[in-house]
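Presented below, as structure tokens, is a lone chain in the form predicted alone.
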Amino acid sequence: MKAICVDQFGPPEVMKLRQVPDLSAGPGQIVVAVKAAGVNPVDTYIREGWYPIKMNLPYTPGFDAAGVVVQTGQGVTGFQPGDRVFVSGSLTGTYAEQVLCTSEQVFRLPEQISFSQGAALGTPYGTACQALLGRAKAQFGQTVLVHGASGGVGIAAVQLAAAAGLTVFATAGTDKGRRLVRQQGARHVLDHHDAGHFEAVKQLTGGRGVDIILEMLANVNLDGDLDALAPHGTVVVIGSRGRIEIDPRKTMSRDLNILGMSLMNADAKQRAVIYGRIQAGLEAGHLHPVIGQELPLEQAPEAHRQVMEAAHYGKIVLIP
């Protein structure tokens, strides 16, 4: 089978394709055939070399994938050869045209929802997830800005929301970015490179704030956002390129929340129930993910380069 390997940190020129060994499934693991492959920014992260998570090399990057059973190993129950399904973390790395995982990695993909709409799921949709209905609890009627809406992430989280009951404010740097959060469910949508945004959402609540943010780029807002919390909020660090120096006191003037999260600290138990909701929503027509581009697998170089690009929307995928 054909992969992306990468033998040293570096550029995204260091990622090579390759032909290698096809995979075989062991005592509870599974082999997918894979159809497209989720590009993520953290993706990139580990490829540079200065991530948390360090892959012993040579390694395949990716976490997300969407395509077809092809084998199960021993003991793997529910899931069967020719089975359509998307993966959530994988074994081997999921750039290539066979991915190994095991079997709590592997979820069923409805049949309305396409290979690389299914690409777009694991990270993005399961990242959302839980930072709105596991880490900041969102409830129904409640108010949440999703900061930076236009990606993969940030458009499942506006979907989540509108699909939970909440009044959806987002921002997005482009027209394009933010005709399209609207769509998506966004009642009131603003642009973050104006610096009055922040004052936009205390202004359109009343004076009073949102209930809860999501926040993709802490390093450039987590100041401001600070100031668009209602009392007794919480914003969800979902993101960050860097330092950033804010007022402790703006916390405890109104006993605001500052979390944060990766989703590659949800256990097991945690995962299960983050992607039944997220199957769940799948089903019932609530979530659908957006595709910003597909690119052949040889060109993984350039979807790096492009997810990194602040006018970059949707989800990028590679297709095998």
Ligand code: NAP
Contents of the next structure:
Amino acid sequence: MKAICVDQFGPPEVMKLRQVPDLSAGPGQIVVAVKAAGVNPVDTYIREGWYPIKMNLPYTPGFDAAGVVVQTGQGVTGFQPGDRVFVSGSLTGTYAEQVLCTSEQVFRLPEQISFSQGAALGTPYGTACQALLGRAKAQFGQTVLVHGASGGVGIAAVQLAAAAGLTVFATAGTDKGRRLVRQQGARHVLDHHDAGHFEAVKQLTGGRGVDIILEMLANVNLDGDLDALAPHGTVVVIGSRGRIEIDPRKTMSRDLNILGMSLMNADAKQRAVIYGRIQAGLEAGHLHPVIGQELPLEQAPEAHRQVMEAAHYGKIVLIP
Ligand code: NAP
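The form predicted in complex with this ligand is what I need now, so please give it after the form predicted alone.
Entire complex below, previous chain first.
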């Protein structure tokens, strides 16, 4: 089979398409024929070599994929060859024609969800779900600002929050992105590059602020977020690409919470809850990943360049 291989950490070009041996499933494992692989920002951090998760070289990148089960190992129940599935995490990396997973990393993909959409589920929807429901413990009737809503996690968060009965405020950096997030269920849509957007959130909530902020770029926004939160409000830091100075006094005056989260911290029990919720949302028709770009597997370097550029519009996936 063909797979993207990384022999050394570095720029996108270190990813090379190679012929490698087919995979086979050991006890408790599943081999999936990959029809689409999701590209996440974290794949680029790991490839560059600075991220706390260090892969042993050579490795195949990618955490997310969707495809068809080709082989199940001894003791695997609930899956058989031919099943449509999506994958969140794997033993071998998803930028390949096949991926080897433990049975806990594989989930059924409803018929109405395409393979490309399935490849957009694992990390983005898992993260949005854990941030909104696991960490912020969002409740029906609350308000949430999805700060950076036009990318993979943001669109997932808008859809999940709208489905859970929250009033959604969302930001994007382009007109196209703002139209997209409104279509996904955001009631109020703002531009995160506009310095006045924190004040606009306050005004749109009658001066109160929002109950929850899901923050995709905390190193830019965290101090402003503290102004836009309602009393007892919570900001969940999902993404951050540097340092920021904040005024801690703002948290005291209104009993604010600043929470961090990483999907990688979710244990097996939490993952079962997260992906159970996502499957229920898919089956109910509330969740429908948006695919901005499908690229052939060999264009993984181009996909890594694009995922780190501005002007997001949904998810980038690779097609083997
Ligand atoms: P993505 O698809 O690349 O989208 C990035 C988003 O950030 C876009 O909506 C972009 O909007 C927005 N953005 C750009 N400038 C912004 C600003 N000044 N303020 C607010 N948002 C801004 O990435 P993703 O997959 O959604 O992930 C988002 C972030 O979360 C990344 O940093 C990623 O590494 C991180 N993440 C963390 C976890 C975790 O477990 N904690 C899991 C997944 C992802 P425009 O392009 O429209 O400007």
